[in-house]
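Single chain ahead, written as structure tokens, the form predicted on its own.
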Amino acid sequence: MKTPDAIVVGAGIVGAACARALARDDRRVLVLDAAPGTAGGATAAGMGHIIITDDSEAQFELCHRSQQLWDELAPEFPVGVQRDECGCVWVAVDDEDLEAAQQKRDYYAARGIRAEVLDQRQLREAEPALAHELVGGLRVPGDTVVYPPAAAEWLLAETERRDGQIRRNAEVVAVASGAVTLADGSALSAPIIVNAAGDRALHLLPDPRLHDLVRPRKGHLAITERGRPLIRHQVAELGYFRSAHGANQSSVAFNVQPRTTGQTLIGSSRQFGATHRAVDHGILARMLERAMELLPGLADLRVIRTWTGFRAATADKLPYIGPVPGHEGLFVATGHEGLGITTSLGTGGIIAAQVRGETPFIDAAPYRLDRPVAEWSVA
């Protein structure tokens, strides 16, 4: 291709997301991937839930604009995406729980999201197939699902159909204003460069005291055989929300999606500290244990593949979205943790507008590389 406009490191979703804003606005965009497939990263690892999260004002922004951008694109979506609209339902297991979901069912109300506080008697209505012991949950209709890695393909198919281009095994190995290096000493430029490379992204940057605001957190996912449908919601336990953002070094919660193939997805678990890609048996029984629990239809079910991936995570658990300080045309996207495919379109957004330099659509201010630095608190 001619010279690029903007190079994008990595072609993860959030990279692949942020080349297609680029290449919308007439950039000619080239997308850098160290592997030498689609989506081999934590995109290749994520459930696919497109949902709004109330963790924070600003995380719930970001979702929130970001899964309107993805309603907007469904309609343009090849059949490989397998949109769902299923909806979501986050379960109680106690009265804590419950009481919980109707704060949070009050949250989205005050800001225009319909959801609705399920008793346990209308939870059974709606999945009947959960334990009885359940106490009731909150189901949020406008969540989606997606399977990631055609989504991505899809976007960097878009990012290509506007005069782009990607390249496998490129594996970067530094980043800075103007130009990136990879491994074979060979060196590429272009005026934007954005670096997307999840977990490892810091550590491409010049500066060794950014490296450690993002850490690599291990996750696992399974899938059964294909069959009738156990559900028709994603559907989750509400201490998912303390499992995926707590400080514990590991964590498993119950998160179960149905897939458009007939097939059940199974997480949810976290891992700080762990550096290896294979299964670890431990924890992998234990979060099948728990989704077995609440949803007891599941012993019935074959698993027929189980894997790994690693989330980028950030201390306040918020990720970093634009300028590399001091560094002229360099920017930065990554840390979005379990959030990475629902704020995958916002960030592209957001990065788009910065390189105009225009205001984004939402207040980028708490995405910043260098907002004060929350410390970790892993136990």
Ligand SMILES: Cc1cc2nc3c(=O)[nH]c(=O)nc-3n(C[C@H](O)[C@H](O)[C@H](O)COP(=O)(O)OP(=O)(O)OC[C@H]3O[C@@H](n4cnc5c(N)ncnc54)[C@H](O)[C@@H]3O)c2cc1C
Given for the second form:
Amino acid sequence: MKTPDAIVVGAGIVGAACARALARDDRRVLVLDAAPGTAGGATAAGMGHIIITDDSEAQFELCHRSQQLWDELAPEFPVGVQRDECGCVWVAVDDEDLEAAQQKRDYYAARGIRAEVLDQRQLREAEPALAHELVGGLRVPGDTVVYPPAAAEWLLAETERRDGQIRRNAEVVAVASGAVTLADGSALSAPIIVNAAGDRALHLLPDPRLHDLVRPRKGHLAITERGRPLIRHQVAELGYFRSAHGANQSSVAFNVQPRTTGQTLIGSSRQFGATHRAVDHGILARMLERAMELLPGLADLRVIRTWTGFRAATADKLPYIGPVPGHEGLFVATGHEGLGITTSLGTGGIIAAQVRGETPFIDAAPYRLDRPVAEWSVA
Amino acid sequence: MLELRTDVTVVGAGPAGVAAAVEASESGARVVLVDDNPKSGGQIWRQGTGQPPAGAQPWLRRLASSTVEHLSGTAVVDVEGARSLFLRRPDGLARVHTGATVLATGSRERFLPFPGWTLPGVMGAGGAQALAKSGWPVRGTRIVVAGSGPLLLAVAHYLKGAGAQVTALVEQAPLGSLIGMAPRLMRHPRKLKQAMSLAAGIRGVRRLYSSWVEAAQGEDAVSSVTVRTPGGRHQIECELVACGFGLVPETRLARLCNAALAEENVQVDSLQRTDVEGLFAAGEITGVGGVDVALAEGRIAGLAAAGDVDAARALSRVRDREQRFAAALEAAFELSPELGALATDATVVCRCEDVTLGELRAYEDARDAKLKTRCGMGACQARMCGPAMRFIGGWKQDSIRPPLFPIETAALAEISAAQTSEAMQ
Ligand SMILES: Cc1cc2nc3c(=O)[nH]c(=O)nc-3n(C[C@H](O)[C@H](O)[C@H](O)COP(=O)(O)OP(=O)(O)OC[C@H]3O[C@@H](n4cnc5c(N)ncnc54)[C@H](O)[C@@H]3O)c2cc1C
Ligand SMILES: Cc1cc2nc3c(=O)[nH]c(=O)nc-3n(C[C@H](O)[C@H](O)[C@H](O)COP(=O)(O)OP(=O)(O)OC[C@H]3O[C@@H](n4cnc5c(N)ncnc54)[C@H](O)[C@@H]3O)c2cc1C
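Okay, that is the form predicted on its own; can I get the form predicted together with the named molecule now?
Once more the chain from above appears, this time first in line as the rest of the complex follows.
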């Protein structure tokens, strides 16, 4: 390849989405990944729920716009992407949850998103296998599910089709304005550099004060054999938001997904401070117990594999997307925590617009790298 | 969950495991012997309808008169270090706390894909033998036994004895390298005798060397195979193909315990110790070599695990001699690289997930291919396609995650809850 117009560091879903967006602007893109394959980081571990959430207006906006982009691309996906228009049911364990469901419904309705509150009977009809004590729920029919590694692979293939190139086994040790340095000491240059190296991305920047803005937050998953699925929707508990955003060092929440393969994917857990990839049995036990409590039929399904992954978490639950101040042509895209599959497409759109010197389709100020630093709610 | 405490736990009740359990027990240790099969004896000694082979009898007798607690029908599904094993028993879960663990998990057959290998009627050589042993009728069936290794001889012999019409024994190794084994065989009179009696038993069976099944044909089931020989291709009609390309050490449990491997084998020192404290390994998981090496290694591992180091050391000469023979045997049956080129783009490699070789060609890395094609993600977790792709494409071994076997969510939760976790708050 002649000198590329842009180098993207990291071939996870976020790097892949950025690469495709830049390539569509007729830029020759070079994607670098340290691993012998692509999409092997958080993207290989995540559940692939294309989700709407509303922790903040800025989080909602990014999810919402991204979900629209996923829907637009859907007709082009190969079957391997396993897109499933299954919708999501958030279940309420008590009246407090049910109140939260109503609030969400109103919030979504005001922003043009379909959602319906389910009472106990309607929940039973929607998902008969769920525990009968559940008091109701919220159905969000527009949520979908994909298989993230295949989605990333497709985005990368689109990049290659537009003159892009993917280099594996290419570990980057530093990024700067106009150039990246590889582990073997060589340098590659391009006017535009996008650092999408996942949970370690900020460590590639020279300013050590930036490094702690993103912390790894470990998650566990388990998958069953193929069989007849117990559920039709992605199903999660409304308390998930408390668990996802709460201050606990470690938490588990009911979050179960039917796969198009007939398997059931069981999540999920959140844990700060753990950096090893081994399964933490105590966490796994709690996660499975919670899942069986709300979906009793799971108890008899056989698990074939368990694994872990790391989300790139930020203190204010918002990703870092945009230019690195003081470094001409250097951009960053990281910190997507548990939403990066969903928000990858929006992220790519924002970066491409910024590279073109245009204003993105949503206000990107909340994602700036130089926004005020929030306090971590846990150590 | 049932909690057991013991000095030595042996996993696998084949020759290595039985020898380890017997020796450890006879030197005074409390021993638990775990095997997922309902019957002891492992692949080779397992009693079908008939009697166990003569070589097995003294060991099975010693086992029967020992204090070894033999848990059959029991699988190790997870571990917490090498001294705490979680077992799934027909009647529920159990955990054994043990001073030392001897892994003797043996080997399984290696399958190399060729066009038609997924047709009904094409099966593993060991699998075909096991079926026949369990009473499946093979009388009059035309069978091609193909692949590589001494196991083929035994399988052909057994099937013929059971009334099958073994139409060909197709060995990929050259006759010359097998004849090269003769001088060594002379120094092992018992093996020589055994080999001669096997050979006599299949007299009349057409034997082809430097040859292999290139493809199997048939509509609903196999009806013929194309065999490539140095002299050209032959079409052989058959109703069954029993085929295996040597054995692959079954190291999943060892890897779950974090034991170091050298190539495909668990690495051990002269006392059969792995690099994990309290963890020993014996038999085919340390290198495929047959019954005699397995017995010698099992005895040493059992004695060493029971703390009887001197007695263990005293056996090292026997083992070393058997290991030299096994190494020579392995070299003689070394697989031809051409076998890696039999599968075409349309040949299915991963049967669980229905992935063809053509789909895999785009990838150089096993994990990358797995993530993108689902190859190895199915219920068998790459036990079949993993070794095949290591041979065909030089791919790395996949990583092991609990559970070791598919297990009910409730059971996995129970096992996990029983384990301490540093991350627990
Ligand atoms: C939607 C979805 C569906 C999936 N479905 C399936 C499925 O049906 N079947 C299936 O098998 N998998 C499935 N997977 C999981 C996938 O195969 C990988 O297991 C997953 O990407 C996590 O990988 P891993 O960590 O096990 O990867 P590995 O490739 O095993 O490991 C990644 C890294 O972790 C390290 N590591 C691995 N094991 C350990 C350990 N025990 N202790 C410490 N470090 C370790 C490795 O050395 C490596 O560095 C699915 C994934 C997704 C996202
Ligand atoms: C358990 C779990 C469940 C999840 N569920 C969902 C969900 O349902 N929906 C959703 O939207 N999101 C979900 N996520 C989040 C999502 O998986 C991540 O946000 C997303 O994958 C992040 O993508 P990424 O490209 O930023 O990072 P990664 O996928 O980690 O990619 C980073 C890439 O950069 C490469 N790299 C790293 N360092 C270097 C270097 N120095 N040089 C070169 N290359 C480098 C890595 O090899 C890797 O390929 C989940 C995450 C987890 C862990």
